[in-house]
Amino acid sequence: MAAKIPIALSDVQNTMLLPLWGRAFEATKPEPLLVDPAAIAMVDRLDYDFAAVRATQAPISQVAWVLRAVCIDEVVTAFLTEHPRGTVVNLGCGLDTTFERVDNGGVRWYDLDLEPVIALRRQLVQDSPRRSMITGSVLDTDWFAQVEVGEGVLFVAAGLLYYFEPEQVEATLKRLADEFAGCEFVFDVASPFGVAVSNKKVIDAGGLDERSYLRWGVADISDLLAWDDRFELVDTLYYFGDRAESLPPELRAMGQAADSKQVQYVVHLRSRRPS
């Protein structure tokens, strides 16, 4: 059996932990909602205490995230659909499987983090023809060189975004338009009483500190779309409802309630190219 690997984070960074574990642990159930066999190999890699994850988090956090996961792979998927051989950035990619999940055989695939996690991540991936891993920030511009653009642009950020400032997010979207002409993006935010919720129920229950704490927060979606008349709003994707028919009914009516008052949901933007 191979060696654990040791975890060597800021806290920060250790908040990716989170949704890997409720990924993985979400196959061990009868019926589970999502299938990620790479989130199970990775846990089982790691040297870390996942047992103390469990016994800290709420089932509907663990919940919430494989449906994040799920509400991303269905954009993906239909962006892939359209654009077989279209271009899918992961931005603040951490540990996440998507690729492993829907992989069409055709997309070119690019992973994007800061030099700890991109050099955790070697250990556990490796890179292929069309999946490369690059070291860089999500707040920089130097690493877009190296994004080869296919028949569109889609941009992930899963449970990434909200960790900025509102001007700093602002900055990257208007940035990855840009210079990505036509891009699409796809990203979970939080309501500010979602934000709230998750630093006292996700970050301090997981024993992290003030400075994993949520900072975005949004009010309403019109707000978003107001920094740049580009922008469109393609969808927006609330975890629970028709996802979560199989929950219990007491995690399923907390779920909606989640969604009714936005505590976190995906929204799928497009960013439309010059006339």
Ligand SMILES: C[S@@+](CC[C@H](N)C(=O)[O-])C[C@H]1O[C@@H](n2cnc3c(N)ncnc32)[C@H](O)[C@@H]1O
Second form
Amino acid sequence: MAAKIPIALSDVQNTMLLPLWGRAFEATKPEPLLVDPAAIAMVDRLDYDFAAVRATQAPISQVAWVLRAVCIDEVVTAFLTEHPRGTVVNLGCGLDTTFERVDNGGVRWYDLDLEPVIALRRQLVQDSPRRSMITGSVLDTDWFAQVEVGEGVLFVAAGLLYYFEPEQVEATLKRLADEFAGCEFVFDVASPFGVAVSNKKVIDAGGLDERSYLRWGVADISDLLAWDDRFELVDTLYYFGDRAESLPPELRAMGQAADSKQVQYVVHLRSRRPS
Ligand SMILES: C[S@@+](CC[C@H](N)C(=O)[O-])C[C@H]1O[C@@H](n2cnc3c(N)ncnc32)[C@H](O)[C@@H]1O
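Show the form predicted in complex with the named molecule, please, because up to now only the form predicted alone has appeared in this conversation.
Starting with the chain above, the whole complex follows.
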């Protein structure tokens, strides 16, 4: 058996192991909401104590990571139906496996993250003619030239933007809209309450330090739309409706209460082209 791959990352980068574990763990349930063989294979290859993740994370958090992936898959799949040879850039990709779940045979896909994460990812995933990794920061622009624009561009940012200050998120979305006119975005947001709960129940409970705290909370999605008159809301996807029908009733009720308070949800935005 191949030796397990060691992990030497900062706490912020280690946050990527939580949704990875969440997606892999889902398949162990009798009625999984998502089956993600690539995530299972990655968990098996890594030298990491995933049992400790299971011991410290609440069932609702694990399910929310899975349902976030389900919502994002829906948006990416619809985008690729409309733009079969479109470009998708997965920002802060960590050890995400969306490509494996949604590849339509035509998409040009990029996975971007910071250097140590991409170095680890390269031990688990290979580049291919339609799929490339990019080492870079979402807060910088030096990687823009590496992106070949196809029939349209969709930026995916799962579990990423709330780690930044609001001004950084605003500047990042505007820069991407400037460079990739007409692009779309799909990302998750948390309310200020959701930020506080995640910091306590996910980051503190997981033994991660304060540098991994979420910072950007969205009280009202119209605040985000007001940043730029090019931004238009395509859809808001809440986790615990039809997608969560097979969940045990208590867990689903907890999730639906969180949905009704907009604790965490997925937003699909489009940036209008200048007329
Ligand atoms: C919670 S993880 C989410 C990973 C992945 N999107 C997923 O859903 O499984 C956050 C990721 O954001 C990455 N990240 C943090 N700051 C970043 C930056 N400035 N530029 C690019 N990626 C960043 C981290 O390295 C980490 O992989």
